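Just the one chain here, the form predicted alone, laid out as structure tokens.
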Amino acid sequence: MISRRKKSFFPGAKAIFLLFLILAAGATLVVASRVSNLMKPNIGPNDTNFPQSNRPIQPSGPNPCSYVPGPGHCKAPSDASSSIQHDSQCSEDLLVHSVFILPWYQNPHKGNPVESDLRRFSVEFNLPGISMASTMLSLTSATPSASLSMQEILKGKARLGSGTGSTLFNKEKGNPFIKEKSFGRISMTVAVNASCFEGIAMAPPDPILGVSEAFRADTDAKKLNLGVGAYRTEELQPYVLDVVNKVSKLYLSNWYIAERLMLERSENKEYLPIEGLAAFNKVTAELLFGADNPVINQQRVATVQGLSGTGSLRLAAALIERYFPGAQVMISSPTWGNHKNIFNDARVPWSEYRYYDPKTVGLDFEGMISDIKAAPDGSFIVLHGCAHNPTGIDPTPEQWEKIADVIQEKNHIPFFDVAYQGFASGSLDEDASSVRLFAARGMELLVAQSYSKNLGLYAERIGAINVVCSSADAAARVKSQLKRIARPMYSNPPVHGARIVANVVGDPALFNEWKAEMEMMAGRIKNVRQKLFDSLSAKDKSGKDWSFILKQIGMFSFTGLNKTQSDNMTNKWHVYMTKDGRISLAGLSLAKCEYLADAIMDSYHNVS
């Protein structure tokens, strides 16, 4: 707080700080005519002093930023229309708007100020540093023992404290967008530009893609990624297949020569329809289901291009919204994370069926049968095809028919997310027999695919949706509905990565090389489980059964591990996982078992 000065204060302080006052305002008198302009929006709306007529218009509308009449000026929110306007839009930070109210003179009996005789001067700065903020000053009393210089004030190096002086502008009770602060009898008011997204709250960090923010922090030597699903070598670094390392260089090695064979082959870079590539679409069907496959014969699959899995289940959740409205989605628990994002987003309520169990670290297979029975007749179950995620653990070929059994008595509609075909066991047939179970019965059904783990397409974000039904003429119609819906949300399909997949899976011997890529990656994973599988039963002499790692498959394993337990794995040992104690053994190496193993261990029997 700004003390009140003795009598001995130098008398000529006074008349030295008006003098500097006017001659400040008098200088802005060149620009006359953009000070009259700013003159208006600068008096507050409740400012009795001032003929209604010179008031502000008060903003109306739920707009919170909404514009001033005339070129520049920003307005303040409705409840913060007291605020300084300024020649800018909201976002300009440089700017800052001082209005004085110099008392031309004083009552020498009173010490105050006679209104009638006060002079208004609009004085502009350009201030560097300070960040979207208005700043509006009032000195209700020039006096002496109450006087700051110019340059105090501009470079805020005031000491705050508090007053009995008012201001020009009034403040509304409550106004998150005006703070005053006093200096002595000088009372300060700053008006903070608020944003139009004010309301917009930060977003929690994803809880898988958080995991690698995470671990790319982190400086330990010893760090393990073990959070996010994509194949890694035994170095540890991405792979890209060497199928597709053929494929790519055919358009990205040499310009002239990739646009030579892009038009033999009567490719450009035009865009794709709506339902993406043909030939992607065509191989892609066939890859799933079988070229001889009925469905494929009668052509009573509606496939549709999608961005990867996500995209794919995203357009598939969109129709069941639009086409079955009320209509039920059942995921499993645990699932996928992302499965209940994309149906949140499309607005179709979902509920869960039990799915893993902790006490076996494995399947729940008869609470998952009563769930799918109890469910309304005519929902969605979502199945994973292979490889569940996040437990890795699948139901076998006999189970595998029990719940068609069950789908079909209940008029469920199945609802496949296939995004490791090939790579769960290394047979792209094997991975499909699921799907094939449930076509083979005539069941109409719905399969999203993704080549994203596969093909180690990741960033190319292809992938498709798939929707058999009963007959040709019904195929036709629900594809040209999936058009429609995708229309609006990204229009078509990039290109690269469907002529990347149709090239493989098209051309006879890039299909054979990619198949034993895939038996060579799944193998790595399998040599991988079998190692921590003989590490953790090695160290751990409590008897414990951690055989339940070899039973799952694919690239995840669910360890049973709580969160406290799963945040002891990363606080101490640095291994970064999800919360849910999924693994990705995809980013583990051989020789990194040992150590995986300790933490582990510890984490289990040291940690609750």
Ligand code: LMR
Given for the second form:
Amino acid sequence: MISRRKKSFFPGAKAIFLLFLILAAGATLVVASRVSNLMKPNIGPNDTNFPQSNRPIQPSGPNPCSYVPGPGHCKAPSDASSSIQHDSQCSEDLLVHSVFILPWYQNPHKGNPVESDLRRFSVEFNLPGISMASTMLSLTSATPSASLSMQEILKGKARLGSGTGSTLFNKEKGNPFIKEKSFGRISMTVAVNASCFEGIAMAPPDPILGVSEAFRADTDAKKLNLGVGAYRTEELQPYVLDVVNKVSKLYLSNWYIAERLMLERSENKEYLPIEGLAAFNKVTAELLFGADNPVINQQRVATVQGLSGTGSLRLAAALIERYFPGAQVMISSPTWGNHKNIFNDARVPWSEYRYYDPKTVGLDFEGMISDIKAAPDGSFIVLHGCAHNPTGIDPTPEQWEKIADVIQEKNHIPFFDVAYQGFASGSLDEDASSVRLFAARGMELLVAQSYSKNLGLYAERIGAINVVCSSADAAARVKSQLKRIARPMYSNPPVHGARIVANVVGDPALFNEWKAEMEMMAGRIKNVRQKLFDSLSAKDKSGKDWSFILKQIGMFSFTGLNKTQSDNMTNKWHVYMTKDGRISLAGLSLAKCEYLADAIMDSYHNVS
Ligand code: LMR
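Could you output the structure for the form predicted together with the ligand, given that the previous block was the form predicted alone?
Time for the whole complex; same chain goes first.
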């Protein structure tokens, strides 16, 4: 904000001052045009007349083309804007675009207007007792700097040439511009750090997806990506399921057939309804609960297509935030890293229940039960339907029953995350048994589904949120609110993945083919699991028991390696994994098991 502190004048000073003002304005125009000429071709990082330390930093990204970064907005300072006109045109280079005459009087270094205007380039004339900021030149493409913080700028540290001598164009430096001045002091403030987004710090890489970025940057031939939970072939290549290829061909490869089919089936590219593709919603709920489940027959399930597992969880989190204010969400310790992000972003409070026992590298069942018991009544208990991520440790059927007992006693609401149906055991029904057990007790529950892993539709972002209610009427109301939440978030979901799922699950022949492929994928993971265990057991003479690897299920193995040991896996062995010690066996081949066993042995025994 520009402050206008008026100074009192001695009598008659007004006239003299006005004269000075006119002269100053005129002089400034000359100065400005000189500066403009001087700067136009030269000022920039490569300008040899520009002192190295004071050269503006060339924008490294797209020119933000914005104006003054003020608190929370990007525009000219409000009290300057009435008197300042500016050229809104943006330029790639540092060019002087406009000359402004500012009729205010003040010491520019106390309560200084330039403090708030980071884009200005000012020429100031110091007269005895009066300092007059008379001319300002707007640098429309002033440069962002990675090295200066907003605070530094606001403290004025970023100004080049403030105070009594300009470091940029002062006499001592022999700048031709200053030689033509006959009076006054000239100081120039060159804008740096012009971005409106200066206050935004660099976000840390995602703990899971960031691992893939680091993997891609590694040029070592031995590198192995066991970070992300994505299925690879034995050749470590991404895998598109045959059934998906078959269905996709209807849409993609053979365009005239696709065109005809689309017309026949009315499969156009119109918006889907907010709740998604009806055929998808039908089959996804049936796949989860079983087509003949009473919850389906009684229309007690509110199903809304979501943006895979994450998007579906996020819809439910928003529902909790809106309709269960203050309710506690309990997540397992550890859990999939994104669970915390999702509830944090939805502003839903969460706490953890014990799950993993490092001593046994198994389930801390007693801890889990006692923490769920201790949670406030009516809490939401997040459970992994199968193939717990990251541990790969699932409760036994008997343990599931006990978990359901406690949840029922406490009037908690189970909230399942089912991201691996069919992928854990190889059987769709078996992997849904935990969810079905709770539904069979007549409990109300939430279930998020994902088709990223089991149908390999990672990039299609296809999944669903299902809310089982005690009545069809409640389900209809819940569904209406889920749609209300989805509408401002993303309006309505994408269609392609939904059609694939609907076609595969809805066609008996394709469905059977899919089940066979899933068994094949789950089988390949079981094979590498076994081979890794065999390799470790054969190599390790210390007596350590590696059998926990075989007890775990699904894509992951939780190795028990700590962060330093995991770092060693990556830095020394080029094995990319998450820092919690999780490895994705879906990214491992039989051929690489020996190498991985060597890396694990070294990290486990030689790094603490
Ligand atoms: C994983 O846990 O690796 C996957 O679910 C991918 C992801 O989005 O984190």
